[in-house]
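In structure tokens, the next block holds one chain alone, the form predicted on its own.
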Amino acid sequence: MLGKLIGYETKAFGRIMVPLYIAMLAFALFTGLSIRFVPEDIMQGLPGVLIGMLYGVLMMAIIIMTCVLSVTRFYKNLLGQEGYLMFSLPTDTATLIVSKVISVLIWTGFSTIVAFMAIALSALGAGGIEAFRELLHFFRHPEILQHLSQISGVLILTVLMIIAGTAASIVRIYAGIAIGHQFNDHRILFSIVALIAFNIIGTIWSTLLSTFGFYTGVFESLSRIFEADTVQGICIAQTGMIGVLLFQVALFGILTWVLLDRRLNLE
């Protein structure tokens, strides 16, 4: 059921995203080819403004739409008329709510390779294939890829933050909104002040941590690792981090369950 679940939101995803993603790789060719074949007297007036201005538009428009609808998606299917249906699926609240994570998650993540696939596609529209085999021909040399195999462990804790970092942000989000839609009236402005107030708790959490840290002696035993290894001691960092990343996670995902689970409140 959960592969099921996803699927249903991959389509309605990709349904906006998709066309999003074929403008945004066309236009960045374009805006490559206009670098190289328009004069640079005329790249630099008007027209270069307006080809920059509406690369940046699409680039925005892909991140802003994704963040829109991993919270539209969750409010209408599971708080809104959508719900009755979906809360009478053969399958448990915490699939629900696991199904939507992990479609935001790939989305997320599509997103992000369409942004460095726009990158690429300026650079060859630009510069032509040759500046793009110099391209790959840098990350071939011999000194990069040692550096890059030096600094692997770091490379890939720095994708698992970041994938934990944004799980838990939606998952926080979800709580908020899942606070708010318990009282009958102001629904959205309760949510935001619920997500005012993780904000407010985590920040008064974090600096009980730090001053615990300081006056325990954990922040000078940290500084001794990075002096002796940076490398090691970047990694402990990381890791450390997405553990309390996957804290949070759960710790938000536990509550938007037992809200929904429990307490649920349909329109």
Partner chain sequence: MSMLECTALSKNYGSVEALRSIDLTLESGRIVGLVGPNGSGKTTLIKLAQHLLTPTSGMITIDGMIPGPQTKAIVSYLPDRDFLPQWMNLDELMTFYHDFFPDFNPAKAADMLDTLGVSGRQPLGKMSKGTREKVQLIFTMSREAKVYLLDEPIAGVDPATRDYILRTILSNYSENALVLISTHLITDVEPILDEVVFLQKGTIELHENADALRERTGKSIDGYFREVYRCWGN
Contents of the next structure:
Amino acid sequence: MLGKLIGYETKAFGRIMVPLYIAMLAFALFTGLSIRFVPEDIMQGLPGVLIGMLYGVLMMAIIIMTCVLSVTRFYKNLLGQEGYLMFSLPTDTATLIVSKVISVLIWTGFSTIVAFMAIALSALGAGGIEAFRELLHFFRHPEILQHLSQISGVLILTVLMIIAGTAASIVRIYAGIAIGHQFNDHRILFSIVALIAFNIIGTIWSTLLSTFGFYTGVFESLSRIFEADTVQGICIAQTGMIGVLLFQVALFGILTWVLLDRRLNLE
Amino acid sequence: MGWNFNDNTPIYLQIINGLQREIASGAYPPGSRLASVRELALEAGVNPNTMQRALAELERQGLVNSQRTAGRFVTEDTAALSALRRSMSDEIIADFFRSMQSLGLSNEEILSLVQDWVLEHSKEEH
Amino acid sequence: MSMLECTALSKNYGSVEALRSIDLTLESGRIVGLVGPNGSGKTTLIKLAQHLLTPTSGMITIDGMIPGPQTKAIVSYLPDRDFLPQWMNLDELMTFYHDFFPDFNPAKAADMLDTLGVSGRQPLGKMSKGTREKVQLIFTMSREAKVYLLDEPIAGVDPATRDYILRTILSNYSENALVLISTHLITDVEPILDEVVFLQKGTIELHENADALRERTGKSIDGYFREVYRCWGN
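Instead of the form predicted on its own shown above, give the structure for the form predicted in complex with its partner chain, please.
Full complex below, order starting with the chain above.
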């Protein structure tokens, strides 16, 4: 059921995102080619400015649409009129929520990849195949490779941290929306209030923790581990961060689940 | 949708009456196969359970036979059919007489009026 | 066999009591009218049966189970609003229903959509309100479910559409299923009901066989309730 739900989310996201991706990639290539073939004096004039602006607008559109869809797919599909259908599927509330979170992660990933591909494509267009070859050559350099392999653990953990961070922020938004949804009017307003409250509570909590850490000397002993500035130290810190983020995912996830499963209030 | 029902009698009684009329008039000829309960219910625009109940009553009255696999058939028993026609026409006549009597006519007057009416209209027909 | 059962079922919205300790048993193979004025608790009861709401106290079961994924697999629910994704076209909806509801009969749906004369490529959002309502009913009735929960299926429709809807319900519900139709328009559904449950201010005023009620009161169900409403001052 989870797979089917994600597949259906993919359709809903893809309907809007895929055309944007195609436009972005095509335009990135066009930008690169114009940098290469159009005389410089023209590119420095209005056409160049327009191309640059459109490039930026498309990039922003992808980022904004990814964020907007991440929120509206939850808000409209589960808590709007379509909620009557979604909550009538023979599945449980947790599966519905998890499918939304995973879909957001997948499409955030796609959007990131497309953004990088767009930059690569425009570079390829501007510099031709030569530029690409040089880039590859750079990465093949033995020293670089060695460095990369040394910090591969850090890289992988960074990626995991970004994923956990994205998940934590999206689930937090879902929890905020779920709270706003408890009210019969001004739901969006109350959702925003809930999110602000989360932030305030989070700040108070971390202030308390750091004060506690400072006075009890926990920080000092922790910092001794990192002082060595070894890759291992960084890895430990990152793993800790991932742990904290996953805890947030669980906390806000459970809050969302309770509100949607026990206190659903469809319009 | 379907048949028209009046408000104050149970629907299954009205269905029974309706089906009896169809059988008496020969709209459903003797020995003919009736549609399935569901189809009949749909045609009348009623609940299949109600139709089932009406058909069971018709079976009990011997107007319809049910054969387990083949479905339901209108009876070929001519005696039962004429008894049905008889009882239905009795009802109509009784109604008619009640209405005429309410106009202050005696039975004899009514009968002679009926005779006149028949004579007049048979002339028209020829 | 009892298919839907409520035991001392109550639901409050804040301080408002929408349902007050209801006891109700509905058998399979029946078409039941859930009637009563607006705000009497009809929709609340249906939502509780579908786990869109949770009881404040008491219990509701479907086929012996607390509402959840297992009951949703055997319940086909028609809410009183546009609940299908408006951006989907009919072909996509067919795939959706086929994917998520194991009891969905695509041939039946295709057949009815064909008769209705709508094309598979058309998105739901582009159809007229009347057509959309028919499409929603077609999808609901194309499931071979054990329970159909139909919330106000004939509210605000013209007589021809009403006939279409009632006919579609009658000719498609699976045998031995329980069909629960909520409505405040009793006359229109009267001939197709086995039983009638009358809700008033969150309590069941009456639960009786439809024909028995007509026989007992010598009135149509609608006529009877009109009279009773007046007594209760609505």
